[in-house]
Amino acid sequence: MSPVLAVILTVLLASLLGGLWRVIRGPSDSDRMLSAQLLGTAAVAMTVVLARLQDMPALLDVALVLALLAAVTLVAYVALSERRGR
């Protein structure tokens, strides 16, 4: 393993634990939403960075496929908050 893709991971992990910790303690819903969206976008992230140290380039279309529901949840997060009148 590289030591620039092992700081890279190391910081994404970090990201990630940080993200976490603001939507188990986030003081309102659209904190925890934006924590929730930094964790798509780590996981997403983390998943192109093993794709290239592994060398296996279908781990690509999993990452493109957690972009895409990271996407959606944001807009059914909207939907919903639209509906209850927030």
Given for the second form:
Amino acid sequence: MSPVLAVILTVLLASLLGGLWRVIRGPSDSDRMLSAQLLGTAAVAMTVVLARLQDMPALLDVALVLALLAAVTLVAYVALSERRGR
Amino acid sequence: MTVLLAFDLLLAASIVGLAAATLLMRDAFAMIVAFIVFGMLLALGWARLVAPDVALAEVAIGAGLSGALLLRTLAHLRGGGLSAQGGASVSAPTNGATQGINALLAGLATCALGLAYLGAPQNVPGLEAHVTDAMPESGVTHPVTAVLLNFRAYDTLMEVVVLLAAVIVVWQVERGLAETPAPALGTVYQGFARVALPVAVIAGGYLLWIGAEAPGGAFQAGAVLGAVAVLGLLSRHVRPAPAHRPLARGTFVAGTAIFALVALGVSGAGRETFEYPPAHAKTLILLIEAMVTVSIAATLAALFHGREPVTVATGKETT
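Same protein, the form predicted in complex with the partner chain this time rather than the form predicted alone?
Now the complete complex, all chains and molecules, led by this one.
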């Protein structure tokens, strides 16, 4: 079981690193912010897998908090971009 | 376990690589987004190091609230919005001498850290044995909470005071009512808020309660509840007004005040300050943590709002 989980973990990290390209390169602010949101989902998945792999249920709480709070930055981005009405 | 080793190496390399990439970026917005992702990678690193408490604090504060705080700051620097054409450039002019001094100081700090690490005694048992011995007297069953709220409660009190000092300074520096119109957050946001906000409030209370026996506690719970308040401020459902100031001041101070009062109140009759009677330790710790949670949530939201809500005399522009 655990070798499979380790492979899943590595694949998820690879997908996260692939998405990192858009965070660094952009070109637009929205590209960066949306890829960060996508990476947040990958990080939640990895935390859940780690909770199982390391037999640490506390990591499920970490995944819960990350899933809840990752969207706050997106809402802040949208709300702050719309001030001024440009 | 070679796959897991490969994963660890890849994760460690990407943490260092992303840190370097973040520092080398020119665009402030890109730096903020990269820093948010950096926080997520760091939390995964802590999870791999079997430190779920630190991972929880990192995702609550690092990946969640500081991203929103930094975006708010950037919007403020750019004159009210995130669009780059809307204001002055963010990058301050720096000359070679400033950069040289900065590099020197950063290098010295790195050398000091390296010396401290290399000079630390190797392979000695830490304080875990002492903590394990004292656990029955702590009132809680989670060692991290026992250390934070009991064995080294004085340090934790000072951490709460740091946040209080921050909000006092912000209110001194920046005043005025927000005059910008409410952002057009549409039906997607309303659907999100309807589902996420009640869950976040419950999660905050859960983190506070579970802190007695598992990773959780006041700072994490405060960060989650603070995020709820930040969403309320962003959608303009919460509009800070001058009339809110007495309540806000009381809430900012409540955590520090209750913490200090409990610490002093248990002293006397042969007890030191902060030496909770074991029979009441859990009640006192949860009381302190609950008040500190509310204070932290209110303080973080006030820091996000970034100004004291007071009517400013005409002629003074506030943004």
